[in-house]
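Starting off, we have a lone chain in the form predicted alone, written out as structure tokens.
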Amino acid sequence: MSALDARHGIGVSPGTAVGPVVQVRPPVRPPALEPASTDPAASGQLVRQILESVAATLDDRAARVDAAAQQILAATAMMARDPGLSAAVDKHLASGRGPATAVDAATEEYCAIFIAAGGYLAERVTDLRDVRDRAVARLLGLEDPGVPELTEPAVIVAHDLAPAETAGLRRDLVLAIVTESGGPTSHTAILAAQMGIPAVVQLPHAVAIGDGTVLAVDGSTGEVFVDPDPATRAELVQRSERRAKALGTTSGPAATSDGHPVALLANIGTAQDAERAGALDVEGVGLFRTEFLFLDRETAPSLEEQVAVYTRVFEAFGTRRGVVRTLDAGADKPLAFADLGHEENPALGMRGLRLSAERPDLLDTQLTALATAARATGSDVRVMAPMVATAEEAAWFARRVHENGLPTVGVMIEVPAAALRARHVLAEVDFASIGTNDLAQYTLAADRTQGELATLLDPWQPALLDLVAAACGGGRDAGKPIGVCGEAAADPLLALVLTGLGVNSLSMAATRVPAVRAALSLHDLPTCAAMAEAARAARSPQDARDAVLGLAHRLMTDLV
């Protein structure tokens, strides 16, 4: 199977496949010339009436999906329901713009606060702009856009693919998913991934590829053949079995092959997260994200809300230990009952731990509940802050949980500074955990969720190996424990530099353990050590990536 057959996108979910392309509906675009409304009020009601049909389909859908899609689901459809789009659909009906044509444009204007208010918000969009695409198509009478009704198994491709669409595919007929656009963190790659479906973002031309047209793909290299030969479909083939065989063999708690102990956690965002992950083979959850139980809310949720969701988690986890992330909401995701007000550059501004500086009352109600729950459950229950800069943000969070009962604490390093000085920050805190992704966007200037920057935020970028390096050298120097909660502890390869370089635990997705466990339990310490050492040295994500594969067991072509 010759390299230079193949295209080049991102893999950003593992597995092979083979099998025939079904394109995606596109989007229906309103008629360039389309009369304005004659009676505005009547077109506002039609809108209306048409965005809580959507809203419908979607929560249809959500009632069929396992519980981290419904999240998305859920919030897609509180956007079609939006009262400020429907009012924005309303100016430009009054303005002369026809019905179709009001929608695209009040959505535009939304898409464009979003994306300038960046992180969590800019990642919104492409679910918005599938609201808006639903609603013109039935406004003109036409069928909605997406993925066709399947008969038989597939390969989807489409321009990018809406998370609604994701959260409904058909595991058992769709083979692997390709787009056009996307990046390794939007909605659709980590549904992909929990879904256990093959998947290349970033793939140049893929809208151009026929229906019919058959496609072997690879989920972990990015490459995508366009009506492979023979040899190239039977090679796919042969490593999907050999994936699989290697997956079967390992077990129990993770360790190198000479026996140096590497905890493996699992990343949720539910109680029904935590139910599904917490019967799988991991040691425990190495990131909670509590935020969840927060957005698209008008209020905060109560004490005892709170409680009941903690209390489901941990009985889910039963002795294993349950690292928790306090609200990470604020600037770049907005909270309507904690609104700090206009923010110039809201991925610098007052988000995380510094949102819970400025409202220490939301903080100490959700400090208050995981007591609570904890105490219920006996469960071993470790809270950390997210966005931590500095020693002093770190022991006044540290003074806050210790007063509510918790005895341990940790901090997530996502900033260089944090990473840089960790030796000060750990001697505040129990342990730490690195979100590679916000470090990743910090460290290269580059917002994660702008697709085209994807190649800066590769999680194999030298720059970004060197300030988990010197993170997890101040974790020595102070004793304290290392773990990693970003996409990057996903990677099996990429996991034996971490543990190379010191990082004690990886956290997840559950369905990603598996792999990292092999990997782990076919190298020795030395090697991963060797491998961290390549990998830092290297010019460029790529060139990091082939030396350590240089340095791999063989099997390890089956596993990344």
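Numbering follows the first chain given and starts at 1. Superpose the two forms; the largest set of C-alphas matching within 1.5 Å is the rigid core. The structure presented is a predicted model; accordingly, all values stated were derived computationally and were not measured. Compared with the form predicted in complex with phosphoenolpyruvate:
For G259, the Cα coordinates differ by under 2 angstroms between these two forms after the core has been superposed. Fitting the two forms on the rigid core leaves the C-alpha of Q238 displaced by at least 2 angstroms between these two forms. Superposition on the rigid core between these two forms places the CA atom of F225 2 Å or more away from its counterpart.
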The other form holds:
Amino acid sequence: MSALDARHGIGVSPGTAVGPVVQVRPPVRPPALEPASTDPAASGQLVRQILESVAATLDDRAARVDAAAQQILAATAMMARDPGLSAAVDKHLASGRGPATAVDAATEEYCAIFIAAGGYLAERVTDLRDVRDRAVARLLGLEDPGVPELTEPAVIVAHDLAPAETAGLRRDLVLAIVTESGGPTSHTAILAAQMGIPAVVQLPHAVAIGDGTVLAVDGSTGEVFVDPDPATRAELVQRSERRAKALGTTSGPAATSDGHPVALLANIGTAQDAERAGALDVEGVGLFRTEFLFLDRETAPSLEEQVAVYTRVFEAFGTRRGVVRTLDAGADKPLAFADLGHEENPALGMRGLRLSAERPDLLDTQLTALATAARATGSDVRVMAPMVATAEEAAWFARRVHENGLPTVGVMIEVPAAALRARHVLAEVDFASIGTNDLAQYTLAADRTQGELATLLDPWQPALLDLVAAACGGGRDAGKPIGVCGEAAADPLLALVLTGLGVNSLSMAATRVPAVRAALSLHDLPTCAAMAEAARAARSPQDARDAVLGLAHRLMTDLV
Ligand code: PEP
Ligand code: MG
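Cool, the form predicted alone is there; where's the form predicted in complex with phosphoenolpyruvate?
The complete assembly is shown below, putting the previous chain first.
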């Protein structure tokens, strides 16, 4: 297939890759009206066989992983073989349920007991549900759901991937990620960029591509080539080389060509991210999404556990700054231990700082852990709150941070109200960082997890840029620094616009820093200001992009 036959999605994590497809199958639920088993004893026997086959698969996997993973898989296999589980299935079969429904009901009973027991057992609920999902799929004659165990490098293709699934992917074997759904600012896209895996979302009919089909993926342009011919493969390699060349040889603290400094920082979510990013040429951490540490936890992490992980993160950055965001739970990042129950509109509900106000115990434990780790490492730790809407909330958070012995406090500006009233919000704290992902979601009234709304969520939306300008104006009035840590910061062309609007730090997946640094080095501050003006004067995101590209250095076409 030639370059003309590319399919188009949205590139969300740069880089190119060629490899065979491995499809991720979604979990299947038992049929809604599954008929009662006509022979409960025979069905019970069948379920035992299926559970044994699931246990055997897990044993098989255990033989090929490291010691820690081995223990978990062995424990999960034991749960599949637990006679108590089969006996609970028998009970549901006898009461008139079909086999898949009986497995589901029996597993959920066990999960409830595990959750009530708390601690280690509660942490096993995810594994137990994995056993259930495999058993239900096998009973229905389907393939196991989830990310298959990879033995060879592959391009992972899915309808969508949950952030927890993405976090569990093996970086050494996943060449690229392609999803049919998912938005460019979804947490899956963010994680892929952080892990340095090329990724494309919103690829039409991606799930219909057969396992083993070879794909060539360009995570910058969003192009995907099915069964690429040698010429297409060669073109992809050339693209990578051109981009690498355009990155030039800039290093160290970033600045525009006339010397205006812009701190380039890393977004991280785990200690491993910190260790990877800490080894790179970045000025520190601009956003540590602490909730990423605990996505699969059923119980709240202890103080000691948090001190240990924060210490590891701060050590990776030495004396460089470390901006830590307190838990941003809720909406698309639910944390089981911070669940406040069903909400009609979770993105507009008790998420972020609002949840911390409801559960101050969680916030205080986290702040104590951060203060302890900061003291132990002597790091420049700055703490910021997610989802701040008002100056009162900013003041409440600042008080709590100071009470816990942390000197530097900031807020995220991701709610339009906070952007419009940034002067008052910033009067309460030391700095702000604009979360353009949520700010776009709330400005355009478009759910960021809904890939079909990607056009509205485009960070080039002039309305979004107007709000960034308003926030920067508030920062200037209050005499406080303001950064951007949403995905907008990682677009080299848009980074110039943000700089022109008055932003003084940009935080992104560490792998994106070289391109943004190169872009800044090619332009002076007055040009960035002119670009900002042109973008805000435009009528649409595309017009804004075109207008800015018209003012940009010719090498920018290879950087974007
Ligand atoms: C944002 O909203 O832009 C942001 C940086 O936070 P998150 O993506 O984690 O919601
Ligand atoms: Mg956000």
